[in-house]
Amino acid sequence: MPSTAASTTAPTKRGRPGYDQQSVLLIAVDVFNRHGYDATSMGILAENLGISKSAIYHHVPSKGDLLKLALDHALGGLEAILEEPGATSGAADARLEFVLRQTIAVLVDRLPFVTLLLRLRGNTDIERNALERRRAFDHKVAGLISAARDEGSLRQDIDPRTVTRLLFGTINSIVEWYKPGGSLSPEKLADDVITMAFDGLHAKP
């Protein structure tokens, strides 16, 4: 799997015995996804970790720092895709397919982190900054769609902005139903999404 999806864990920092920053972050992301970030207090985090609230501060200064670490992990994987050779050279439709495949790979590889990203409300500066980075990523993908359309490899009768919303609506929905380790592999999942997006659902003659 390409480097954009190779890192399955967030950066590690040693802290109190029994936990490092990575393990605290993984549990925190799970709690944020179950309860919502706003509704999650340091007390709830401490209860799920089985440690005191004060012990959490040996790993991170605040709940917001946990959120930032998690969102950086999700967005870093997505943003790195756009720097890969497959996203920067070649025909626009091939670059678009590469970016979509790798987006799915990152989503599956960092599923809890991307789930948290997609559920942001934008209530804090950290959330708003993350949403701005996500919009910038979407904007660059929309540019690839427009370029492929201009090259004649994509149909002309659908607004590129509509195509972008539909593609990401499909891809983002994966966080709600995909179960890693099941019968549908990440590679087959990407194949199915690409086939549906580029070839449609009509059977070939």
Contents of the next structure:
Protein chains: 2
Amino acid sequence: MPSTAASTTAPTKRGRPGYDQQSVLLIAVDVFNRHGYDATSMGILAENLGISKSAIYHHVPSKGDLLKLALDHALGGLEAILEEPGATSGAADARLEFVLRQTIAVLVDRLPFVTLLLRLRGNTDIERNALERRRAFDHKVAGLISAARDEGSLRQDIDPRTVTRLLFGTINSIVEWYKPGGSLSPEKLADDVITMAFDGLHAKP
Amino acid sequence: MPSTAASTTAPTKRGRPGYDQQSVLLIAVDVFNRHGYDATSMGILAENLGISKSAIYHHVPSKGDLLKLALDHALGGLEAILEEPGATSGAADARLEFVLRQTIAVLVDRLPFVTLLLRLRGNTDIERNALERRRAFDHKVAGLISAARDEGSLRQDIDPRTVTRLLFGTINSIVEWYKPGGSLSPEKLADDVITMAFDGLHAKP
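Follow the form predicted alone with the form predicted together with a further copy of the same chain, if you could.
Okay, now the whole complex, with that chain kicking things off.
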């Protein structure tokens, strides 16, 4: 397997006029999301880029390197949330709300990249490594949920593991339907998710 | 394309001792879910069944027929919910809760089949037809959500389209983590989803 660490730190290298590695990556991620990573060949990628198969190799050594770059972009955004002051100090309930809002913001801002991350099957080492990092992120959020419950902010009649699963389920599903630039802003979307999850949909009497 | 209607109504035909069409289907759905439908060949299926590639054709004419049978099982379960009295009479709020609970019950009872349905990419006619039926189901549930809002049961500050997306996101994500036979029963799971979605996670003061 080629070294993927090198390609994430190497400066952007131009192959053909009109494409740099970043624009190749964006198109590749879109193709992966439409056809599935496994079903996408370098030939299909070349076709979508409108360049020859050999020209792709000017930009990136392999399909796996494109995947690695894309997943690093998704995971890097998520992992950075947990380092912010809003995630590290204050009441657990407020830290949890901060992390969920920021997760939605990253998800919307890096939508195709997070979509790719969430659809991984784990057939290759690159995928398994990314799933491991995703699990570590989820585990830290689960810790915040337990802490918010322990401090009495969250209801006691639902197992915190179920709460974690349902909250991630709600948030992660956003990649399946959200259209950036439409009438629903990322901020209103985050408000709606927080409102439904914490206060519920029932009209208050 | 072979006729898929015939295979859904034909009586179960035994090919080799130890396998009938239903057990071939169960294993095939499991393989589709693990590797992705596109990435699964009849050869991979044969390997998982421990039979020869030609022996598979005793049970089913093509990979597409297995997909069609599996998706019919998932969609048939969901569509039947909307015909039940709990879905057709009473206040919209109660009908909505009934439909969501039953959706969770079908999802858990037919877990691998619904998982397959929810992961479809829509690359073939069989997939596109199933996605069309799924959209029709979702559309009817969206109608119930709007009706519950109009009758004043649901809060007015979230667009009913967003409510629909978030509720389905929460429920559909269950296929990604729920383990039947564990400590969380399907009934408690449904209670938890309804509680979070309608009453919220915050402890009541």
